[in-house]
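A single chain comes next, written as C-alpha cells; it is the form predicted alone.
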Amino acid sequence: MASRGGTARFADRNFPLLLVAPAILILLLVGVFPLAYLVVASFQGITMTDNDKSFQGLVNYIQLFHDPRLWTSLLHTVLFTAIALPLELLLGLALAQLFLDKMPGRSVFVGLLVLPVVVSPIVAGATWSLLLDNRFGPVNQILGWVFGREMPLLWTINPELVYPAIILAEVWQWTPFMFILLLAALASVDRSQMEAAAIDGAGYWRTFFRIVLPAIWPVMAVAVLIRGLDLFRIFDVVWALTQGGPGMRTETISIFTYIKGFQQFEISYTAAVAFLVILLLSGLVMAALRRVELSR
C-alpha cells in the first residue's frame, strides 16, 4: 500500500514531465539518434564498394578541408544566399508597405501574390526551366518582342545567365514570404507614434527609420534567419535549372553533398560534409539569436 502511494504521488508531482515524456522521446529518436548515426558514420571508411565500419579517425575531415569542390559549392551557397536575401527582404517590405492600407481588391491580391510560395519548390524550378527555354519560353519572346529581334538567350547554359536564372526564381517564390510577414508586423506598429511624428515634422524616411523599422525588426531578424537558413540549403530550384551547371558553376552544398551521397555513394565522406554544414549552421544561428537579443 505504502509503494502504491508512493507512485501515486511521483505521478501527482510529476503529471506534467509524464505528459510530454512521449513528445520529447519521438523528438530525441528522429533529431538526436540520425545526429548520433551521422557524427559516427563519418569516423568510418563506408563506400559503394567498401562497408568498412572500423574507426578511420579524422582521414573524411582531412579529406574535405583539402576538397577545393567543397568549397567552391560552399562558395556558391553563400553567394546565391548574399543576392537572394537582401532582394527578397527589399521587395518583400516594399509589397508589404502597398498593400499596409486598405484598397480594392486587397485581399484578392494579397491571395494571388502569396500562391507562389504554396508551389513545391522543385515544381517552381522546373516551371522555370520552361519560362526561361531559349527556343520555346515566354521570357524570350517577350525580349525579343521588346527589343524587336529574336533573343536566344540560353539562360540556363551560359554562364553569365544562369545566375541570374536562379536567383530570379528563387525571389519570385520566397518574396512573398518575407511579405506575408512583414504585412503582419507593420499592421501592428502603433499608428499614434507616426502620427505624432507627422505632427512635429517628420519625413517618411525619418519616421520609417525611428520608429516603423525598430517596431518590426524583431519579425524582420527573424523572417531573415528563417529565410538565410532556408536559401543556405538551396537544392529544388537549382537542381531543376541546372543540376548544378554548367560543369560546377551552381553546383551548391546541397547538390554536392547529394551527389557524393546519392550518386557516388561516398557515405562517410558525406556523413562528415553534413556535419560540417551543420557545425556552420549552428554557429550562423547562435550568434544571430545573439545578436537578436543584444538589439533588443
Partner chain sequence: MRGPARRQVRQGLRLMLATAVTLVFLFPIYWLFMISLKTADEIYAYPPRWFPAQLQFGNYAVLFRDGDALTVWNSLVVAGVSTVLAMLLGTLCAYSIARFRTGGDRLSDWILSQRMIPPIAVVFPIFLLYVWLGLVDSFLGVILLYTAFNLPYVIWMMRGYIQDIPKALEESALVDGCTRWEVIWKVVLPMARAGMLATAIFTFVFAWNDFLFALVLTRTEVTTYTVQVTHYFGGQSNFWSKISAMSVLGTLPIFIAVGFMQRYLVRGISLGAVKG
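What would you give as the form predicted in complex with its partner chain, now that the form predicted alone is on the page?
A lone chain is what you will see next.
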C-alpha cells in the first residue's frame, strides 16, 4: 500500500500539468511560432520577387513610419471604432432600458433581437450590400418615400456615403450585443437600492447616474473592451461592402495588412506591419484588462 501510495502521489502532482499540456502546446504552436516568425521575417527583405533572407536591420520598421497608406488605414480603423462603438453602446443601453421592465412577449422580442449577433459578419456585409443597392435595395426606396423623390444613392461607391454604410451595417449587427449584455446588467441592479434612492427623493436621472450606472459599469467596460477589440480588427463587413474602396477610402488596418501580404506579397514588410499591430493591440489589451472585471 505504501509503495502504491507513493506513485499515486507522484501522479497526483503531475496530473494538473498533464491536463494543460496538449492545449498549451497547440496554443504555443499557433501563438508563439507566428510571433517569432514575424520578428525574424520583419528584419529580412523578402518580397514576391526576391527571397532575400539576409539581415536588413530596421529597414522595414523605418518604412512603417514613412508609409502614409499604413497610417491612413490606422486612422480609418480608429474612425470606425470611434463612431460605431459609442453608437452601439448608447443604442444598446436605450434598448436595454426599453426592455428592462416586464412586458408581454418580452423574451420573444429579446430572442429575436439578438439574431444579428450570430450572423456571420461576411453574411451581414453581403446582406447590407443587398439592402443598400442603389436601385434594387429597400433603403433607397424608403428614403425615396421619406423625401418624396427618387434617392438613387450609391452607398458603397460614393466617398461621402461609404462610412455611413459600413457603420450602419456594423451598428445593426452589434447593437444587440451591447443590448443583451446591458440588459443582463440592468436586471441585476439591486432594486432595493433604487427604491431607497426614490424614498430619499432622487429623480430618474439622479438615480441613473448615482446608482444604476456605477452598478452596470463593470459589464459596460467588458462590453466596450470586447467590441473595441473587434472593431479594431474589422475586416469582413468592409470586405463585403467596399473591399476598402473607393480607392483606399475605407481601408482598415486589417485590410491593409491583407492586401500587403496576400495580394502584393511584401512578406517582410507585412511581417513588420503585423508585428506593429500586435504590439499596439497587446498594449491596449493589457491596459484595459487591468481595469476590467474580465480577468480575475
